[in-house]
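Here you get one chain, nothing else, as C-alpha cells; it is the form predicted alone.
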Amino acid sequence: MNTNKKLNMTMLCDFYELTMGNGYFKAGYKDRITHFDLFFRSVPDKGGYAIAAGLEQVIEYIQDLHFEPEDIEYLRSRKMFDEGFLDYLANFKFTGDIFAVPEGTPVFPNEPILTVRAPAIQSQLLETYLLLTINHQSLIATKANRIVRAARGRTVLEFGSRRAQGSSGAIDGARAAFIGGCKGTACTISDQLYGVPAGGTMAHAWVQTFDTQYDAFRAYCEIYPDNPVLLVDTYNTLKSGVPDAIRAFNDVLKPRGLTKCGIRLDSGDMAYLTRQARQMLDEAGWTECKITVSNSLDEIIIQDLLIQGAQIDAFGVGERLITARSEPVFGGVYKLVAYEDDEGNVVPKIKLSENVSKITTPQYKRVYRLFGNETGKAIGDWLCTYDEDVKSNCNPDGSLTIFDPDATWKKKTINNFTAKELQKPIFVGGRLVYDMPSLEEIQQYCADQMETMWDEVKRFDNPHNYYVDLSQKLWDIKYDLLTHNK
C-alpha cells in the first residue's frame, strides 16, 4: 500500500452497493431518481435527545467522490460488473440533492437528519460513508453534550485518543466531542485540522523520571510558569502530592506573582481526595489553583461526584467519552423513502417489517420543529410531505392541530407559535450550496438549540418523550401503503 497517498475513500462502500449499482444500470434505472432519508431508531443510553454531527466531513466526501483507474481495475477483476457500469464509474461525478440538519441539532427518532435525491446508482453508493460518518459523530457528540451537562458549568476535557477505536475514532471523535460541549481535547492532531484546541501537562512518568516528585513539580513550574498543573497522585495524594505542589508553587510562582495554577488527581476516592485537597490548597494560600480530575469518568460518576461534594474545577473524560462505552452504537439506518417515475412524479415507498420499530415512514419528506413563542421551547417536531407546509395545515385561527402517529386519537392543538424548518439545502444538482459554519459557531448553536430543550427531555432517567408527529397527508400516505402493500 502506497502510504504517501492520499486515501480515496469512495471505495469506502459495502459491496452491495456497487452489485446494485451494476444492477441499477443493466436494469435502465441509472437516472431513476430516488430519494432516501438517513435517520435513527432510539437515543442511546435510554436519553431523551441526540445531537447531529459529522456534516462536515459528509461534504469533504462527496466533494472528492470519484473512482481512481486503480478502482475500476479491481472491479473488473471481480469480473461481475457490466464493462458500460465500469465506464459510468469511471466518469462519477455526484449530481443530485442534499438537505441536511446543522451540526449541533439536537434531533429525534424517526425523523431524516439527512435526506439524498440523486439517481438511484448515486444516492446507493453513498449510504456506507454517510451512515458511518453521522452514525460516529453524533453518538460522540450525544455522549459529550450528556457529560457536559453533568458537570454543571465545570470545564470537561476530551481525554480519550488512545481507548479510541482507531483513528479516525480519535481524531473525529475529539471534533464531535467539542460539538457536544467540550472545551479542548488531548489529541494535537485534531487541533491541528479542526481547530480543537488541544492541551496537556504531564504524565506519571515525569514524575518518576526525577530524582524527587518536588523535583519534577519545580522544574515544571520553572519551564511552564504561566499555568502549571501538577499530577500529585504517582506516590501519595495527599501525604506527598498536593503538599509538594504546594512548595513548588511557593517556591517558583509566588516569587514571580503568579497566582494560576492547578493540580491533577487520575486514581483514588475522587470525593474524598479534592475535598481535603481543596482544604490543603485554601490553608496554603491558593485559593485559585484549579482541580481536575480523570480515571474513567463519565455523566452518572460524574454527576454522583458532585452530589458528593467533590471539590473539582474540571474534568478530563477519556474511555467511556470517545467509545460511548455505556451504548457505543448510534443505531441509524439509511432507507428508500420515494422515487420519481417518468413523468417526475413523487412515488412514496414504505418498508415493512413483522418489527414494528422498523417500519419507515414513506415520501420526500420536510421536517419542521415548533416552537411555542412565550417560552421559546420546543413543543415538538413535525413531518410533511415535500410539497405541503405549516401554514397549509394551519386552522383558520391560526393554531395547528397535531397528533401522536402511534395513537391518533392523542391530539393537541397549539397556537401563539413558531415552526422552522431544520433541514438545509446542502447540495443542489451536486454543487456545495452550503456555508459551513466554524467549528466553535457549530458548538455555541448547539448549546443554544439545547436551552430550547425542556428539562425534562434532557434528564438521564426516565426523560419526557419529545413526540415527532406526522401532517395528516402524510400520516394518510403511511397507512395507505401499510394496508395494502403485502
Contents of the next structure:
There are 2 protein chains.
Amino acid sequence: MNTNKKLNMTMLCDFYELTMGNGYFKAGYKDRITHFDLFFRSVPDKGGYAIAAGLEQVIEYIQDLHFEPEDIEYLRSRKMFDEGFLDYLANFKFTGDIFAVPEGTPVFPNEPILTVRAPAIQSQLLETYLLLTINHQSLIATKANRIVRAARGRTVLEFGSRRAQGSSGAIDGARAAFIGGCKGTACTISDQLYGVPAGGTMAHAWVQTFDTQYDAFRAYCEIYPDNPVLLVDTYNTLKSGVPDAIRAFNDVLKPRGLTKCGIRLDSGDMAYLTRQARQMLDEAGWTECKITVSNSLDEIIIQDLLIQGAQIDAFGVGERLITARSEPVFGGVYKLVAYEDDEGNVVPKIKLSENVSKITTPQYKRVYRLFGNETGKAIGDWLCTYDEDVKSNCNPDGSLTIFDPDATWKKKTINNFTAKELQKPIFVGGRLVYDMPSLEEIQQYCADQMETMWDEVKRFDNPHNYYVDLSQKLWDIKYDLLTHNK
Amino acid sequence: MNTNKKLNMTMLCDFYELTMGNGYFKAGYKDRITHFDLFFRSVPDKGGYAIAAGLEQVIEYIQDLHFEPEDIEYLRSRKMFDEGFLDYLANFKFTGDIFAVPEGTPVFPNEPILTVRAPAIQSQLLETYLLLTINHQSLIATKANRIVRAARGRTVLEFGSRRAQGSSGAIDGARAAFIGGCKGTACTISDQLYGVPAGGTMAHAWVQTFDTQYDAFRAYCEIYPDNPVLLVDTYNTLKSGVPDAIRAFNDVLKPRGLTKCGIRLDSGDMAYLTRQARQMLDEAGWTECKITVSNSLDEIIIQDLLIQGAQIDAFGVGERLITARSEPVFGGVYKLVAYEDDEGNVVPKIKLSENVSKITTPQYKRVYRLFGNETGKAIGDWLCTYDEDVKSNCNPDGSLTIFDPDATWKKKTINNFTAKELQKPIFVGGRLVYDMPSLEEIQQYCADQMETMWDEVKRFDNPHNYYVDLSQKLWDIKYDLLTHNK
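Having seen the form predicted alone, could you now give me the structure of the form predicted in complex with another copy of the chain?
Next comes the full complex, this chain leading.
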C-alpha cells in the first residue's frame, strides 16, 4: 500500500455505494432511515462458533469519515455524480446509530453482530469498510482461538506477517490473533500501535552470516544473555544444531549462573525432533530450556503433535493463522432489514434468493444470549423485534418457550435462566457512546465468554449446532414476507 | 488499521530483524555485505506458473525507509537495544542494490524474483515487508490470471473488497488483480490511487429501499440512462427480476433510443438462469443487454459454466479472488545466499534442512529466460553465478547444454535460442535506477509474456513442469556445500 501518504479510508468503498448514494440523493431517498444488519451465514472450518473482532477499527473509521477535496475531485472526474450530491459528500459526516457485540464475543450464524440505523446514503457508504474490517479480524480471531485451544495452555505466538495478505493483514491480523488468545506476535508495529507483545530472536540468516554456527550462537548468547532462543535447524538439528546450542549455553550462560534459554525448530518432524532435543538438553542440565517450534502449524497439526508426545513449550504459528489458510474467508454480509416510512413506522424488509441460505431475517432486532443459572453456560441466542423483549415473551411461570426457525415444530421451554443483550450502543446520533476496553481486557473477555460455551460447541469436528432462535413475532414477520413478497 | 495517522511501514518488520540488527551491530558485522534471494518453492493451486507483482510498492517502501523519533523511543522502551544501534537506526537509509524481475513476469519456483545486496542490518530489515508485499500481490495476480484465462476473453471484474483480509488486502489486491488481467474493480480507492478502473451499480439494498422492485429499476435507469446494470435476484430472478428490468428498459431507455444496458445475477444456478434470462431479453429486443454474474466464482466454476453454455458477458469475482481462497498463501522466502568477506570475495552460503524442499541454492546469481527463436516460446529458465553468463557456458557451436538440478543425468542441448536476463537493476547504491512502467503497461506486459508460455504450462490441472536449471558451476557450488557443510 502507498507508504508515503495517509490514505482516506472513506474512499475504501465499493463504487456502487457511491452510485447508489447519488441515486438515493436524486430519487429523494437521502433522508430515508434504513436499518442494516451485519451478520454471517456459516462458521469457517465448519466450526461451532466464531469470535467477533474489529470493532475498534470500525469506530476509528466512523470517526474519521469524511471526503477530502481531492476525493470530491476524483468523483467529479467520473462524470456521473450530481453536483448536489458532491456538495453533500463534501460536508459528509455520520449522524446515525450503531449497535454491536463487543469484540471477543463468541458469535453464531444469522445473528446481527453489528446493526446500523442511519439515513440511506450513510448506512450504504459504510458497507464495504465495515464488512472488510469485521470479516478480517473475526476470521483471524476465530482461527487463533481454535489454534490456542489445540495448544492446551502452551504459548501460541503469531509469526505470519511475511505471508499476510498485505500490510493491514499483518498489522490488524496480529491484533485479532491476540484477541483469540495468542500471547504475542512477531510483528513489531502491532506492538507499537496496539500493544500486542512483539518478540523474536533470529532467522537462519543470522546463523549463516557467521563463519560457524557455534560462533553465531555464542555471539547471540553474549548479546542477549537473559533469554537467548537459538534457531537450531539451519544445518542439522540433532547432529549440530542442538549440540552447538548446548555448547553456547555452557560457555556463555553457565559461568554467569543463567538458566533461562530456548531453542527453536523450524523444519523436520517435530514429534521426533523435539523428543530427542528435550532429552539432549535435559542430559546436559538445561532442563529449563524451552522448545519453540514453527513450520506450517495449525490447530490440527498441534493437536496431533501433542497426542504424539512432542516436547513443545511454545508454538510459532505463521501462514496458516495469518491467512486462516484452511478457510480464508469470513462471509459476513450487510443487509437492509428495515426502513422507516414517512410516519416513522419501521417497515421490515426481506431479501429473498434462489439460494435458501441467502434469505435474510427482516426487521430491526434485539439479540439476547440466554445463560442457564445453574451451569453458567450459554443455552442459545434469541432474536426478537426492537419493540419486544424477553420478559414480554415469557410464559406466566417465567419460563421461555423457544423454537428452531428451520424446524418450527422443535420447541423447548427453558427455566431458571438469565438473558443478556449482546449488542451494546456504540454510536448514538453520530456520537461515540462506547468506552473501548483495552486489548488485554478484550482478550480476557473472550477467554471468559468461551468458558460459558459448552465443550460440544467447541469441537473441531462436527460441533453441536448452537441455537439462534427467533421470537414468534419475528418469525411471523419473516414468514409473512417470505410468502407475500414481490 | 489505524485510519487517523500515517503508519511508518519501516516498523512493519518481524521483531527478530531488529534483534538480529542489534546483534550484527554489536558483533561487528554491521558492514558485512550480504546477498539475499527472494524466491518461492511451489506454485499455488498446483499451477504451472505464478505472476510476479508488488515491486512498485517495494520501491515506495525502500524510498520511505526511516525511523521516526517515536519509533526509536518505542525500541528504547524494550530495553534490549544498544544506544549505538538506536543512533544508527535514527540515521538509517538504504544504501544497497536491489535487482528484480518486472511486475507481470511469469515466474517459477526456486528462481530469485528479487535479490538484495546490502550491509547485513539493512538487508535483514527489509525481509518482512518485501516478502509480504511480493507474496500478497503475486498471490492475487496469479489467481487473477487463472480466472481471466478461464473466462476466455470475457470481462472479469474484481469485486472482493468486503471479504479482503484488511484494507491493503483490498486496495493492493485490486491492483494485483488488474496486473493478472482483470478489467476493473469495485474498490473506489484503488482507482483513485492506482488507476484500476472502478465501477459498480447497485446492491440488493437499492431494490429493497424502494416500495417496489420496478420503482427501484426505473429510478436507476432514469438517473443512469447511459448503461444501467440492474441487479435482478433480490426477490425472484426469472419471475420478477428480469421482467421488471425489461419493463424499466422499455419505459426509460427505449423512448430515448438507448440500447446499452445490463443485468446482474448474484445467486442461483448461473448456467440455467443466464440462458433463460438471455432468451427473455432477446425476445424483448434487448439483445445488447449484457449479463454479469457474481456469487462465489473462481476459475473452475467459470470454466464449467462456459462448458455448460451459460450466457455470460462478464464475471464479478469476489472472495475467491481477493483472498485466493483455494490456496491463500504465496510461499515466498528470503534467504541469505552469500556474503562478501573482508577481501570482497563473494562467499556462497547454503541453508540445509530436514525438509529437502527447504534447501536453498547458494550464491549471488544471474537469472536467464531462454526463448526458442522459431517458436517465440520460453524453453525454460537458467541460473548461473554472478561471474558467468550464458555465452561462457555455450558449446563451441553456440548451443547450450542444460540439465535438471533434481535429476542431473537428464540433459538437453538447445539451439537457436535467445537468452534474456529476467532481473533488472532497481536500486544501485541506494539510488532508484528503474523507470516504473504504468499499470496498463504492466498488465499488457503480463499478457504478452503469458503468450510466450506453452499451453502445457498453463493447464489448471497437472501442468507441465517448467524448467529452472542451474549452470554446472552453480550446481557444483551447491553440491559442495550440501556435502561439506557443518
